[in-house]
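Consider the single chain below, provided in structure tokens and representing the form predicted alone.
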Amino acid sequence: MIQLFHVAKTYPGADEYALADVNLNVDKGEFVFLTGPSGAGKTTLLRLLFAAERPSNGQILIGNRNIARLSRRQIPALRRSIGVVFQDFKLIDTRSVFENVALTLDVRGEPRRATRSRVEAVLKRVGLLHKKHAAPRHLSGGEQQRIAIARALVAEPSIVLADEPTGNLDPERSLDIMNMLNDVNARGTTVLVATHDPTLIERFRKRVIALEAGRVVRGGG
């Protein structure tokens, strides 16, 4: 499903690699924790996977397709198969909860009736259908994160990438979010979660890929 071969990433003006000679493999339907200290390269790796960044060297295959070679016109098609959950939610406060989740389908030109049905179904799944008319600023941090997850799931992606999805939440809300992602994985979706929280890794006992200073030091598979 996801393969990286000798992937490196450098940024202009930086003295060190953000990622250096990364090799790893994630099978279809796997749940993988991506861990390591701050600055290890976790976020950079996730950004490469949904083509927000280009690798400086190496190959990135998703479904046997080298995404490092995609043109700008081809990137939207890739992103239709990938749901992304950001640590800072990235919700649009001038839009309602419903509109935030629907945006993923709107940009794809989905019919309005189908969009309404799918958005309401996924909001019900995350327990927030009753908040569909609310503005994000009126929700708690845990509720906003659940909305971000609903937005990532509404298009039924084959891959979900979550960057520190519990970083701003208390332990109880963190567990809720992780249980939700675990349920998504149980339905067959490949899930990668970047986290530095050892308690979550210990509790869920999934495969762990560890990064240090931009290099895979454990679990590249």
Contents of the next structure:
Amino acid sequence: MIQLFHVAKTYPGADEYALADVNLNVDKGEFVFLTGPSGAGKTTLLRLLFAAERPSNGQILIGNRNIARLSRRQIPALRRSIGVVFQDFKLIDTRSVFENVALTLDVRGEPRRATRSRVEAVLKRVGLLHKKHAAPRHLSGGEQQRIAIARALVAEPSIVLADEPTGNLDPERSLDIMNMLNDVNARGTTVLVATHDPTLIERFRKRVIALEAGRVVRGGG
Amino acid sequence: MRSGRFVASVLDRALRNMWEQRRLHLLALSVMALSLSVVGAFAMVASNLARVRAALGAERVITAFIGAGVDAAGQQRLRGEAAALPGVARVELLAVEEARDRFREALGPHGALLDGLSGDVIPAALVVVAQAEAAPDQMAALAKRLAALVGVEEVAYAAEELERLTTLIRAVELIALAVGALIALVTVIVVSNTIRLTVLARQEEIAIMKLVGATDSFVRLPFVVEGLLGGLAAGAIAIAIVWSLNAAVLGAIGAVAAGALDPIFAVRLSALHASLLVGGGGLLGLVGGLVSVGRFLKVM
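Form predicted in complex with the partner chain structure, per the form predicted alone context:
Now the complete complex, all chains and molecules, led by this one.
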């Protein structure tokens, strides 16, 4: 499903590689933890997967698409096949909870009625249906994270990428979020979670890919 | 992409953006409407002058004013000489009293102004009507022959005014063109900067849209539609401004000049000019919208 071959990434002006010679393989329907200390390259790797960054070297295959060679015009289609949960949530403050989640379907031109029923269904699933008219800034960090997850899941993507989805949450909320992602994975979605929280990794006992200083040190497969 | 839903979404976001940034849009709309109304006013004056020119072009009358020293018999002799000139259809002799009465009639309610004037202020005249097929150069030749008659002091005919008017129309058209070009530039700058500010206010939103799979056109179109709608509205407002100005000018002229200048302001704004104003406003808004969003899309 996801394959990286000798992928390297350097940022302009930086002396060191953000990623260096990364090779890894994630199968369809797998749940994988991407772990490592801060600055190990977890976020960079995820950003390469949804084409927010271009690799400096190497090839990235998702399904049968070579991400490294995608043209600008092909990027939206790739992003529509991937649900991304951002570390900083990336919610639009001037839009309601409902509108934030519906955005994923709006950009696809989904009919209004279908959008409403799908958004309400996913908000119910993350326990936020009663707050669909609220502005995200009036909600707690845990609730904002659940909106971000709802937005990533509403279009039922084949891959979900989550960057530190439990970053600023208390243990109980973290468990909630991870159960949600586990549930999505149980339905056949490939899930990649970047985290540096060892308790989550121990608790869920999934495959772990460890990164250090931009290199895969364990579990590249 | 379901096209109906796409169009609805674009319009929805454009109107929403406009409402959320209404102060900014109102300011831009005012500047655009005022700029376009200046162009509209020039166009209106030019089209009215052109209308007057056309009317004067069809005029076949030459007035030959007779010197004060020519007696009634001399005036009759001049009438005969004029009638014998080639290209003349008929000649009417206006004695001093008749000329005065006609002028009084033309002045309408202000005719009393003539009461204090002495008798010889308005001279006797020959009203010479040329044959129907007389071309402008034939009219000029006839005027020359009439002026050469002994006892005729001065001749006046439309072609003379026509020439002056043509020069004036050309000047008005040139000014309108220069002002129009300048205003087009100003309008594009105003629209593109207004939309650029609204884009800046939505930069984060745009980035998020792109991250969830929005295409460039999905992001760009609402801003282009904002420009287009703003431009169309400014064009429509400009028409209203020009019409109101025209009505105000006509009212003011009516009070002092008894309609003497009416022809210049009689046509408010031709349908063609009105459509050009709205269409031009829309086009300028569209260009402004397109110019402003482009570089923000290259971010991701």
